[in-house]
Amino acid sequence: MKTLVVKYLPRGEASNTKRLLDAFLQQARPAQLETLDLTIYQPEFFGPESLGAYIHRNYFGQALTPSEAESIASMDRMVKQFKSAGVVVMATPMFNFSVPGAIKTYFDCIMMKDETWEIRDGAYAGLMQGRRAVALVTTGGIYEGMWASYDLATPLLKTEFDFMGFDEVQIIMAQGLNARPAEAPDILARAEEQARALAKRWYG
């Protein structure tokens, strides 16, 4: 079962999210594991050249010619990336109540009809089924009681992923790192034992 790390950790070693992936790996210590850093490997905007690629190629069954195949490649090697993985884990903070646009770019390269979901007797199917994604997340803010409507990071990672079919979704927060800073190590902790329960679960 391999496993595909998509990390946005802009602040590197002094990240808060990076304690959760690590307390992740160190207990799940995948035998096959690949990461991709969107800090350095940014994925693409889709621009009018690609996204005509993609709608005549996907959607229409068009075969594309030598300058839409290039416009669409990287996307297409992130596609590829993405399939093989069996267990998918997305480390990023929260930024302005959401995901950091490389977060939400990468979803736009990646969730390509007849790749990741398809159209199926008139309905959206996700065509990901037998695996498992974990988004770990720290944010500044609390997100709670009448705040929880300002979260808008969570859903969304956890609609994007069961839009495609995964097996099991499962979101690790700690939250109110900034708010909370007498609290932050005890939030952290928390949030780590339950990266490493899961990676216990997952990988035994």
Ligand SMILES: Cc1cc2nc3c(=O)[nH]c(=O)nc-3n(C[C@H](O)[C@H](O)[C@H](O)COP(=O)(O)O)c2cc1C
Contents of the next structure:
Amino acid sequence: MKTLVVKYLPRGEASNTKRLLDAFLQQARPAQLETLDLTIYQPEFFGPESLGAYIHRNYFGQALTPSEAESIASMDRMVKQFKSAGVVVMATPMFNFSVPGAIKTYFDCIMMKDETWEIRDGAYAGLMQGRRAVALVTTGGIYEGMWASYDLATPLLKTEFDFMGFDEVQIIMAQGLNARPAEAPDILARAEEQARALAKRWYG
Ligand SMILES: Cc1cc2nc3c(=O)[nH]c(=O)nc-3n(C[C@H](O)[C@H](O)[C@H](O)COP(=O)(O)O)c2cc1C
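Could the form predicted in complex with the named molecule be given as well, to go with the form predicted alone?
Every chain and every other molecule in the complex is listed next, the one we just looked at coming first.
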């Protein structure tokens, strides 16, 4: 079972989210690990040609021209990599109350009809059964009480993975790292412990 890490951590070694990822991986010790660093391999936006190619092929079953095929080749590679994993570990900070654009664009690439989801008997159905996903997220603010609805990141992550039919989707979030600097070490330590506990449950 391959573990795929998809990360967008532009602060590199200084990243708080990286600490959650490290805690998870140190406990999990996956036999097969592949990492997609979205700060290096930036997912492509749909443009007129690539979106046309996607619709022609995946909605209407039409053959693509070589140029159309080339326009969605990088998305196809990302889909293949995504589907090859038994566990997907996504690591991302919150940016502007949601996920950073690179993470959203990644989902736009891999949420591909008839690859990761399909329309079956008139309803949407996921195609990622038998797999698990966890999102590791850190935030500067605290999303409780009247601010809870400002967190558009974790509902988005949960919805995207659930839609694709993953057997289990977990979100581990360390929130308030900037709003409560004195408590930040404890907040991070608690989230690291949650990440280790999940890895222990999933990898034994
Ligand atoms: C461009 C940018 C936008 C951010 N937007 C938010 C935000 O909307 N809400 C929030 O709570 N924190 C926000 N933050 C704070 C980060 O989510 C927080 O510091 C996080 O822990 C950073 O993760 P990292 O240490 O892995 O880079 C933002 C940070 C940056 C750099």
